[in-house]
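Form predicted on its own, single chain, as structure tokens, below.
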Amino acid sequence: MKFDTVIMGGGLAGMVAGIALQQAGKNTAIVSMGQNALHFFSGTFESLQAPSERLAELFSAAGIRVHYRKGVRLMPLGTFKEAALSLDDIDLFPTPKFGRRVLIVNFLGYHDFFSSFLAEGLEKQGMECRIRFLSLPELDNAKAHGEMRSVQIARSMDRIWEKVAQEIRLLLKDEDTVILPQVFGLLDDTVPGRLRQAIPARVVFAGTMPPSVPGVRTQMQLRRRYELLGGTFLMGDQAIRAHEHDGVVHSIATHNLDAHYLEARNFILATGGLYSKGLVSNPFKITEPILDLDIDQPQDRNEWYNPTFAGEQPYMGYGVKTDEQLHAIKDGVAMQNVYAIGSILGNTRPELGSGAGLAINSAFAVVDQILRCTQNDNEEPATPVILSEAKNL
């Protein structure tokens, strides 16, 4: 198959990238394995100050809401981080103390939200907190097979929410916060604000273990837009090798194709860093699969770790080399339709930000870079083909 551009990585910088790049005419493919960074997102975008036009209508075209406010977020164990750009039902506070009287509520069987420990965290900012479980039989079958994860439970959550809007007015005593597991709006992201408007407190919403309810929600609605736009989404495939020659990469090959190759005049790596897989490691290297890409490391094993367990650990800020248009470096040589994006930057270009601005502002800054080389290209649409290995090698 061809395309003008291929996109290894499904993740939030890989779905960005596409949605762009569609959105300017271009005929993409996004070769995703299925889980990805957004399934730990935490609802808010990492080092975005605010939102840029350009993001806020690509979201708002995807049926994303989100909201700016400089603040601090309340995070799963109890303790609070800095954030301003975020989900529209991640609350932001101007202070880590946003109420008096707080009821944690927590879903009886459910073992991936932390009631104690928010409950200690909070009464360390000087709110009292009282944590109660409600038993739903909504939830039994769940629990019978062991599936009472967050995305199993928000599947029931959206059709059973006015009934637990009801149980949680009956607990309610003189609290004037309700703190609740985020584990609603994963299929209609208006249930976490009717919640809002039935319950007579300020409901906030706490992370969970992953995945994320908010992150799949998020994804969905990407995934969905890019369809829309035509592009094709290769779902639960993965990109194994790539075909080059000097410096121009022709095609690649992706576990479930076969013997069929993807060919593209540019191609978008964009799949993660080393919890994704898009960086591997041994006891000598951690190197890049697909295309043997050069790694910004030390050549020191010892200074790949810190020594305190929980201090940062530099090698989560490893990443691969690329020069200034993001073209990813392979023996100290640039490769011409090769770009890099997201957490596999690592490290590497601190002035696109962490997080989810690295992936948003580097997916744009590529998508630039590809218009800019195509924007005086006179041929004609890259039409879908069959090709045969035979007929690549």
Given for the second form:
Amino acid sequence: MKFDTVIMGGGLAGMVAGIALQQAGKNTAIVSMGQNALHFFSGTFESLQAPSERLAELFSAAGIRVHYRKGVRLMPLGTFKEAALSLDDIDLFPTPKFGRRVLIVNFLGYHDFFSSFLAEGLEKQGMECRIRFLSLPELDNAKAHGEMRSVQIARSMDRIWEKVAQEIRLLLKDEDTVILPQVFGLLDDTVPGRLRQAIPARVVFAGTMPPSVPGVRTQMQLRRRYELLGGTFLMGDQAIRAHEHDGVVHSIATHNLDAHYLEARNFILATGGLYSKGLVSNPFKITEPILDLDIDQPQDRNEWYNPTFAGEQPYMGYGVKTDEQLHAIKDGVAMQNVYAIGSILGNTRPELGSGAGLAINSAFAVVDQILRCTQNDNEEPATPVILSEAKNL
Amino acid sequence: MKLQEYTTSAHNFEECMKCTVCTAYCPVLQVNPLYPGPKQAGPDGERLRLKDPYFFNYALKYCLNCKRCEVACPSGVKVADLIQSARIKYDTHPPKLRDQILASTDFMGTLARPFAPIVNAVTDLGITKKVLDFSLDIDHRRTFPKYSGRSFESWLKRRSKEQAAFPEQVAYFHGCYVNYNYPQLGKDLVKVLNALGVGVQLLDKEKCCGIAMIANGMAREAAKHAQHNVEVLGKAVSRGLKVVTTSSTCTLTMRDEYPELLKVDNSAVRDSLLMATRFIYEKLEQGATLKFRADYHKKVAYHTPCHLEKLGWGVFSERLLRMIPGVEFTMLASNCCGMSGTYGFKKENYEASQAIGAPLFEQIKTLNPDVVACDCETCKWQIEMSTGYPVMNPISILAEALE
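Switch over from the form predicted on its own to the form predicted together with its partner chain, please.
Once more the chain from above appears, this time first in line as the rest of the complex follows.
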């Protein structure tokens, strides 16, 4: 099969690149090995401090609603983090003290939402908290087999949110704020908004353990948008090998399509970091498994990690080397039609939540680069793009 | 030094990161409170079962083996294979009579075919359904597939000379469904391949791929079928032939379940075994052409069967259908229909089966297509019964649209 661009990796970076290229009239394919980091998405783009019109436009065309407000967001354990851009599900507050009296509501039997940690954190900010549990027969199924996860609850909530709102109205005393686990709006994204209107207090959704409900929904919306634009999404497949000639890749082989190669003019590597197997490690070194690209890493294995478990871990920063235009570098030479975007670039820090920002900015940068190259066809790309910005996020 | 990279277990359960992504995509977990879900049934359970088989949970039988957990897994863990292997290894109950009957698609087909009109009329009767429900726990609300009076094999055998005259040849693994129930699909394939200048041959006596046996606690019998099939496929492959199929589940079973679950080595034939849609697409890509009727018009909604999603080859069916000038194409959302072969026939699964398929049925009814396209026979039974819309294999739509 022939494409303009083949994107390896169907996470946020790959999806944004795919949608932007399809919008520009390009014919692309995305090869995605399983689901992606959007399933762990907090719902805020912490590292994007400026309002990104381009992102908002791309998202709103996919039906994803975001808003911009510089402030802080509530973390799952009751702490706060600075953020400016988030999905509409998640509130951004001017200051951590966003209410006076708070009612925290959880579902009986749901262990992936930490109500007492939340209460402790909020009390430190001077808020008064009360925790209550709702017992709903609709959730008995999930409770029975012990696999009561965010997504299972969310599937029921799409149907029974009105009943939940009613129960909460009965529980409410003099609280001005209600905190609920983020298990609303999986398939129907109007549910969080309608729930907010149905409860006579401010409703705040706080993060749960994965899968992230707004993340799963965002993933579904992006994929739908990509396919509507004519993109070919190969779910559950994995790029295993690239065929190159004189530093130019002309096709890749995938696990499922074996001898049926995917040919393209450009290739984007968005396969993620160590967690997503975009990079793999053995006891001696870290490698990039598809193209064997050059990787920033120290010689001595002892430097990979920090013995303080919760400290900053150097290995999390390792990524493939690129030039300023994000061309991937192999054996010291930049490959002219292979680009790297997202977590595979390294330098992401989970504790800073910088993954989403890096994914989006690097994806846009590479899309611009590819579009510019096709415009001038064989000419050299005009000016280097805004790469340093993306890398330092 | 024994390094972890060299000591990955058979279905790599130790690579599970406990991210729970699979639980979001398991269709059974949403509807059946008795099923522990792919994470617990698969990698979590495997850890315990290795310690002590006591931890084997009979609720694993509720797994559809749809493989959606594997398609979703970001770590490449073979979750469904773990579950099915555990059933093969630890489930010591002999299969019930009902399960043996449901699993023996070959045998039942051979028995029923000579009496097809009678069998079809009898299985359609309310009273028969009640009796089967009462005596065998086969749900009375099911519609049974019809048997054909003449097998596809005998139809093609009569045309073997005419087929041998084509410059290029392929072998066709037709499977039980085409042979006993619906020879028309096989005839449609012959029509399309002939139009491409390709003649169709039978294999040297294929047997049922064995998936229904795997699903019903008859793995030993399934392995015998697998060995036989690998052998006859091997004969065709050694003559330089590709082997095409029209059923996504037979294909997945012979390519992946044979080595993974039945430990039957298929490496000599695996790469030559292709869905016909992929074979045809590749021919067209190499420059062959098909001429379509100018007056053909059909609104087609395409459902990708779970096993085709796992194979990753839905794209070929989609592209072929989109290529037909008169086809107005819609891709249905990725959902399981709930049938999963013999699973939906069982009384204890009927409700769950219909609940799983509900979103798909609803989408089809909203779209109101002329026809639903799908590469799986059991999805076809389920969708036709539950929505009333006709379901056609993409190959049949191609054949119908040809000049």
